[in-house]
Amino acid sequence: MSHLVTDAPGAVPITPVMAGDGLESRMAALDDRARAWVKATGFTAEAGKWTPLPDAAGGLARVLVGFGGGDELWALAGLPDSLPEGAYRIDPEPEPALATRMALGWALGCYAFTRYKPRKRGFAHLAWPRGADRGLVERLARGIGLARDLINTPAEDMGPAELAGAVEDLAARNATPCRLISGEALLAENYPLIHAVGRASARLPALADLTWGDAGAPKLTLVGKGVCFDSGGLDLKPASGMRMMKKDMGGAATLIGLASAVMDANLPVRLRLLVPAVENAVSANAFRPLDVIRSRKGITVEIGNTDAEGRLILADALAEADTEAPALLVDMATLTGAARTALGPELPALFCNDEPLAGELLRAAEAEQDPLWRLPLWAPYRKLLKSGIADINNVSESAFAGAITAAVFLQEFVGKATPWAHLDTYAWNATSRPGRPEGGEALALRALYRLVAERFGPRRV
């Protein structure tokens, strides 16, 4: 999907230009005709804006693109879809770190979901900048593209079997084991919460469990919420709340993409990817409000609301993940509307029980322009999940702090000694921006990849 090429004879140069002095300097280097053209088009070097410079024969001699303002990753991301088809190169060549970011932005700008409708035109191509880390660009573009494709696919074609199948396909591509537990086998193997949430659907609930890497390497465990469609169950959502629920498996999709990148890089970790995949449907055997279900960990859970199902399937998967005492445990989920109310669609909420880990992840997010915002695991709110007949309720009756109480619920299933991060994500671009088309999005994937690469060392050879 990257449309980055090694050979691009006759490629048209693209020159990034900073506003202010940078534009004045570039203007001074142009001939009178080109300067007049730039002024006529109103180009001011605003980040992401561009203008073509014609040659004497009326062809395309050069492209000037606005650059700066801390948005370097996305500086070129709008060009593949807006420039005339053909080959381009960056001139002058950027330094390696910047070259990598620009190339990744270009690659992400070449994403399109075409399963049901082909594009009417192709993307422009970019010659690889000499200093770019091609491996990093390609693995991140592949991982993000995979996640976007999974999220964008409608629930009719992306049910529990298909989502679990995506994990199995990933395992097959990397020649690594993947175990699939589905239907009544979930009860036999003690995953009662996953089974309860998914049992009302005609499509069997499942748990996909992938392992990869040297058994003696540090354990990295990823747990993704895979609710392929959420009707709300017996606590039925209104039509407006149900409309976007094909994306309720966005946490799982993002971590599948991350796992792909980790394996592509051959990072020195023992990776485990757990994806509980279900459809929260309505039928005669649906789980009910005020049911009590004993979880994998043995904690009894009263069902205060069947529409708070994501935390239930995560609870069983997290309990299993924690048994191996991983060096790093990350879960991701499209979990609460409260997080979106607080932070909006572009800013996932981070909850973390380990201060050094939280600091590392926030720094990685800032460095990657892949932002996160930390919210507290506020222990006093545990009382809001009190149940009169069970160990815990899956929801609070309070209208306050919904994202926090959800995270506090999940914390019950993770050991205190396990470094754990929970990300509450939207997994969707509500509007299109350069490199980030409207639709499914792998929010925080780049930040998490950087954290893992930095925490566990360089890739193996």
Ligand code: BES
Given for the second form:
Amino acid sequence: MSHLVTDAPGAVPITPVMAGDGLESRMAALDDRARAWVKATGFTAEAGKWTPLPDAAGGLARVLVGFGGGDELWALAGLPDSLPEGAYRIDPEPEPALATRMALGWALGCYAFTRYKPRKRGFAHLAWPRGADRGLVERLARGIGLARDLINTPAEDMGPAELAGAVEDLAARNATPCRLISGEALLAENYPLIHAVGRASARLPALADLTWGDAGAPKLTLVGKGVCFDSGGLDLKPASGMRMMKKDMGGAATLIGLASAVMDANLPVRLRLLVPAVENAVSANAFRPLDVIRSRKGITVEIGNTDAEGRLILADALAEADTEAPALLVDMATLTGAARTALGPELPALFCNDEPLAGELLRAAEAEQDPLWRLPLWAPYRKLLKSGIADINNVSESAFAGAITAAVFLQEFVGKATPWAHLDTYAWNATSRPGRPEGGEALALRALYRLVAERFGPRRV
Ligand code: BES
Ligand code: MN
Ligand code: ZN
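Okay, that was the form predicted alone. Show me the form predicted in complex with the ligand next.
Every component of the complex follows; first up is the chain already shown.
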């Protein structure tokens, strides 16, 4: 799957080279012909660029690859798709932490979305560098690949049933229970907001509820926005805003991928994964602007705009999650355009009601090269969500601070004592970079995995 192999006889060595001194000392070790060749190819050891070195018979003796330093993860990620197919190894063997990062970059560079058309060429293979943590590389690559596939799949083939099905598949793979509440049962089980958002679609709304692990272990609960397509509902989006909305289940997809990695690692937590899966559609029975809906928690919500649907389905799921008083509650959502306006597509916004947790998560994000940026749960903006006839409005009248008001809305449904992180993500690579092709992306998955492993995991030696 990840094109990392244990046995690679005759593997061609790949040598990472730092620009400047690194390149010069490498050059000094070469014979005249090879040195002339490196010059002729214009290789300057720029990060990610590579040059082949020929052997006496005209074969491939070695590959030099530019290595910026500080970019261990992505340094080799472009190679699987650009080197000739075949087997390679890293020479000299990197130390274990670096070996793990490089192997993960390789594995992520071997991702392609092939559901609708095959790739024209295969990926190059890499022999596992000796010290690499293979289990970690494999479970992260698998979780990230799963999330990317779910996001990339068009809404026609990734409706609420299919998204909930992905949670069920994950449960089955881990021999663990998954409850599915769907259609009218959402009303009977008191998930009025999930039902209201999803009821206009020909495809029934659902809530998937997976549990896994030792009942006595600390509770980790993940809640992902699973809007399989967001037309905006009756407050319809313009074409330009609607175009990308197959990815509006990116929060759910990312947390499904994270849950997969947590279970693969057998981390000592009691995991719960809640995915409200809906399509925000237009129909005669659609919920309307200025409707008032009594939420699961009892808070009445006035619908200022049906396009602010993500916070509605999350509200019911978070209220349920909170009843168990989890040790850590994380939600992730493609929640607002405003978060993109503030931070752009590469930087998910983090909101957190717990200072130590926020600090740990930001440190984990930095260590993983999976960055997050914190925005405030600014309580004074709660007033922007006032409603004349209900406890709260789902949107602010103001054009300001849209990501913050959305987070402050969610906070109403989470208990003060619950350590809670809310991530507003884009879930998409706007451009292709090595290891990160344009398309669905599991932003923040690695950061969250590291946080969970550090918080709850067995002490590492
Ligand atoms: N899914 C969108 C937010 C979104 C848009 C995420 C584009 C990523 C890219 C969400 O449901 C939405 O429509 N939010 C509205 C809220 C507004 C109506 C208060 C928004 O951000 O415009
Ligand atoms: Mn919307
Ligand atoms: Zn949405």
